[in-house]
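The chain below stands alone, shown as C-alpha cells; this is the form predicted on its own.
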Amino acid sequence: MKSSPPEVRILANAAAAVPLLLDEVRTLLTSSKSPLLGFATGGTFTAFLQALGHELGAGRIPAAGNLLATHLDEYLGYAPDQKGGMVHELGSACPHLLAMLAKGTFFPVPHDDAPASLRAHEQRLQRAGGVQLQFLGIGRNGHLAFNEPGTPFDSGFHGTTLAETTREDARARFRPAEPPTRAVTSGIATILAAKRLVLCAFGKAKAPAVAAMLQGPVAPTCPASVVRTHGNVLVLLDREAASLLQSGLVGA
C-alpha cells in the first residue's frame, strides 16, 4: 500500500486548535460546491464545535447556509434525541446542528445496523458529493471512529463490537448506565474516501496511539495509521500527544 505522510502541526495546547479547526470550516465553504463536513466527537472537539456554535450564530462564518453535514458513529439503539449518543452531543455542543438535523441538511448515522439503513445512509452521502472535509480523533488502542484494531481498511458502513478500552473512557457519559457494547461506524474506506482529513489528538493518554499512527506500521493493528496511505491530512496535536514522536522521523 502506498503510504503519503501527513502534515503535523504540534500546538502549545488543545486550545490553539480550535482557529484552525474554524479556518477548516471556512475553507471548506469558500472552496467547495458540496461543502458536506463529517465532524467527529468526543472531548477532543468539544471546545471546537462551541466555538462553532457561536460563530454560525454570530454569522460570521461566510455561506454557512451551504453547509451540509454528517458525522462518523453512533451506539446502537441510540435514536438522534438521546443522551449519551453522538447527535446528542454534537446538538448540545453546537445547537445550530439540531436546527439543520430538523431542516435535513444534517445526515445523522444510522442506530441500527440493518443492512438497508447503512446502504440507504451511504447513498445520501454519494449523492450530496461525499464528504469533503473529515474531522478524527483516535482511540487509545488506535481506533479511527469506531473501527477497532484489527478492522479490514476495505470496510464500508458496518456494525462493530466496542472494545473495552472505548469503552472505559466512554463510562462517564453513560454512568450509573453501562457503556453500550455495540455502535454503527463509518469503515476505513468509507473515511478515505473524504477528500480532506484532519485528525486532532490531545493529552499523555494518546501519545502511544499517535506514535504507532505516525512512526509504526500502517496496518489493521493500528488503524488509524491508514491516514498515512490519504495524501491530504492534517494532523494536530498539543506537546503531551506528540511526546513519544522521533523528531524528524514521521512514516511514509
Contents of the next structure:
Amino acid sequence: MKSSPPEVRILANAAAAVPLLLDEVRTLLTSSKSPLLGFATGGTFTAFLQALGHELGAGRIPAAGNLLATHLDEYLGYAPDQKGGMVHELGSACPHLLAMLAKGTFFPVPHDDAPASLRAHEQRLQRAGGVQLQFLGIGRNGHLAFNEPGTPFDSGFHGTTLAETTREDARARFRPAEPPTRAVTSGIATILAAKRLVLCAFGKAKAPAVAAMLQGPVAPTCPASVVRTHGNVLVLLDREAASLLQSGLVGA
Ligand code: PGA
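Starting from the form predicted on its own shown above, please give the structure in the form predicted in complex with 2-phosphoglycolic acid (PGA).
Next comes the full complex, this chain leading.
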C-alpha cells in the first residue's frame, strides 16, 4: 500500500470544480502521447462534460485529437445509442465523445456481462496503455462506479446488481419505466490501476459517504474508502459534501 493520502480540496461550490477538472485534462494531454482518460457519469460531472464540450468545440484543449477515452460503467442491455445509458449520457453532454466513439478512440463499457466481452474490454484498455486519469463520483452508499458495498477490492470488470439507493437515485432518468436492476461496472482493482484518480462529491446527500470514504475504515463496506490506498488521488468537495468531515483526520 502506498502511503500518500488523498489531496482533499473543499471548494466554495460545485461550479468551482469545472476549471480544475479541465486543467486535469489539459495536464493529461501534455503528459503522454495518446493518454487514456476514464470519464465518470452522473449529475456530478454534467457541468464539467458540457464545459469540456465547449472547450473542445472552441479548440481550446491542445492536442485533444490524441485523447483516448473510456468510462466506468453501463446498464445491462443499454447499447451506446440508448437513452438512459451511460454512453448516451456522456454523448449528450459532450458530443465530441460520440465522434470519438465513431472513430474508435472512445471505448464503451460492454452492455452485456459475458466473460469474453468483459475480458476484451479490459484487454483493450491495457493495449491503450491503461487508464492514466480516472474521474470518479461516489454514491450515497459509498459505491465507486457500480461497485456496491461488499464488492471485493480485487474485482475487475463484472456484472453487478444495483443497490436500492442506486436505483432510487437513477429513477428520474428512466421514469416512467423502472430503473434497471443490473449493470456492468469497472472493478475496484481496475479503478486502482489508473495512474491518477480525481473524485468529486457535491451536496449534502453525499456527506455521510464522504466522511466514511476519508475517515472511516478502509473496507468493502465503503468501497470508495479504497482510494486511500492509491497514492495519487485528488478529492474535490463542496462545503455540503465536506460537512461531516472532522478536520485534520484525512489519512492514508
Ligand atoms: P451522481 O452519481 O453524480 O449522479 O451523484 C455518482 C455515483 O453514484 O457514483
